[in-house]
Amino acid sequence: MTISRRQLLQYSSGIALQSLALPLFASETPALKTIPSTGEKIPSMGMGTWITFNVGDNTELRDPRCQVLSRFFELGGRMVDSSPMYGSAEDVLGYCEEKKSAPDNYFRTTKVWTSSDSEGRTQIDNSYQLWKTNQFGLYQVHNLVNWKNHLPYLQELKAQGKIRYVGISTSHGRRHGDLANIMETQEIDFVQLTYNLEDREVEEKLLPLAADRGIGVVVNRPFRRGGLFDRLEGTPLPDWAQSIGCKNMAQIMLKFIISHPAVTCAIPATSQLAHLEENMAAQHGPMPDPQLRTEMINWFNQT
């Protein structure tokens, strides 16, 4: 019998707190990948915030969510991404990280988005006070917006050791030709862009140009927002999904993501422990080789 996601929140709830007392990859070293512009190696499964850290000043709904990010930590992660466009998610991030449910060297990453040279820099300023931290990890232009004036600011702030990578993001596959020439012609750590079983046109020229120009991926939108989801529903595993260690329908996304060589990490948001689990799961064991993703595409197209 296939157990949907949603089927599974329906008995996840009792087992929840148990659940973070188990290492369930102890045993195991989590994918990581190379950062191309230093070498440094990262987790190739992250987290990201979008709507789902959004839940205002309500402790009662905050507290959960620092549960799921203390044990994000817990099973390896490292990068935790957000943006001023997220609503309160940068906040509550910072009410986190007060109540210690990450540690002081995550890697923080976040956006500015504004038109206005002048709002960016005190947006900015604003994610320094939200996040609590003199660092972050990567800081990226969102979605093109005012790049050309955002990201000379953001390259001075590396040289001040207040950023570590830049990067520019973009999302729903929007902008991509504008994207390739920033690319081409600009000195960048890090692009974000959309990548999945469906939305696959990265891979013609964004995904090998960053690979040839030496720019780390990060991937959002991994499940098309539970789109893919419910696209598989019913669809039972294909037989090659336990050569590769996938239990569920969100590893083998996953895994068909993160195992692209030019992809450093996939941000998949979630709130819920047993769908983070499943999701840091899909950085162990096996990945599939050129022939098998060849094969998840094709499986994947014909459901």
The other form holds:
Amino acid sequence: MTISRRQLLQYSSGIALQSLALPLFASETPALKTIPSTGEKIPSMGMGTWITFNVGDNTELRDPRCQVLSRFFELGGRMVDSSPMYGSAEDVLGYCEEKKSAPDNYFRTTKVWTSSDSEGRTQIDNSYQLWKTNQFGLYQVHNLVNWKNHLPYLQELKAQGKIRYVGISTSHGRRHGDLANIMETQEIDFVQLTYNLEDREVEEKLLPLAADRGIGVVVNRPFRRGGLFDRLEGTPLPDWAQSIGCKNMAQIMLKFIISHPAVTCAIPATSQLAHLEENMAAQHGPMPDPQLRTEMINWFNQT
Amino acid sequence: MLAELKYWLSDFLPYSIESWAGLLGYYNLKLWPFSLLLIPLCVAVFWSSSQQPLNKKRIALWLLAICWLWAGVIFIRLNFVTLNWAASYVFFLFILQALFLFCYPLTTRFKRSLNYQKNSVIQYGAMVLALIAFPCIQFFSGYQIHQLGWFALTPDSTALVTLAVLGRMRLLTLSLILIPLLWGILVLAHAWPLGDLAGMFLLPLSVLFLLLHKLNFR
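Next block: the form predicted in complex with its partner chain, after the form predicted on its own:
Whole complex next, starting from this chain.
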């Protein structure tokens, strides 16, 4: 095998960048957020696994995911979110854990997603086995499915120390009325919902309600599954981007989310190391103030 | 703002085309070299479907039934389910189709329909084309050699070859072609959001084979 000059340059610049990047992130403290129910601090950038970690049994595809996971923790990440709905994603995370790509104490987040009580318990048992853990950081009822029966069981597990926090998740802006009702009447630590520069309905009621009730907020679909990149394609970075240390659109989108006072953590999903590093860099440096957040919304609406 | 928040077809697919192609490749490599047994199987299906004695024609459909069982149980239920939980429901379609293919040769309608059978170059050509069409489209749309979906091993090619063989035997009865066509629709719904060009061709190809046989029998 021969290596071309271009490949050599790419390789050597990659090493140089890596050696520069790691100390840069390591020396800076990422934006930590407080989990309202306990006061525990957590980095504001987590990682989702929808699609990206669902690669079946194929080790050629599993191993690169383990590298992404490993790099996520190197860059200061803690919360990794998955679900039984995500195919093999939980199994792949367990595989990566066996390959020592994850620290023992990371913030494991998953969901129960079935309308049957008994199946829900089986699903929960299965998730413990797949993740190869005895304790989850956060366990959520996925898309509010059968929440009335699952939530008390999750609370039981929390009391037994098998779960540290419980929550409810939704996405795509669905069932916000029901979610608000649960937030007002149930003892939960977290909600997971969709929030991004385009989907901002949660600003009206759910985010203020979360702040008011002391409920942490995990944000899914920060890029609208890539749809926001499509919308912003060809749009130059705005002048104010530099003032908050944003070098690309992903960082603008993520900083907008995590700078909301009620948001605890955003969970962008990726299978690309380069994208992961861009995402993780968004939790460093200055955050937009309320005035700049308004400017970001105006800028986005005009694109 | 709420009106803009919608589920798209892509929101129901929890995997990427990379994972899908990776699954095909992984599955094919696991089966290799036993997949070479497909060659005599194809010959047996084609040969038995073109023979006049009724018993041999029955064998063609029963062999197809085995292929549907394999594609349904081994590929869909045991492998595809790792990517898509819905596969545990879809595989029942394959069991049902296998049942239809097994039972149909035992009916009197089967005997009657075979009286009108004729052999032609188009019939043979269509069967061979059905055998290679889908893997070829996959190859030219970017799949690697070991990721191609072959008749009897994977559902897409199995559905296409089944339609060609049924057409060849003039057995285009609704009970036998409904599930292969339905599969074409499901594959289209899966391929479109994935950006899987080959999958998008399955339904048009299936319809094309049906039309080809209809025209050839006039």
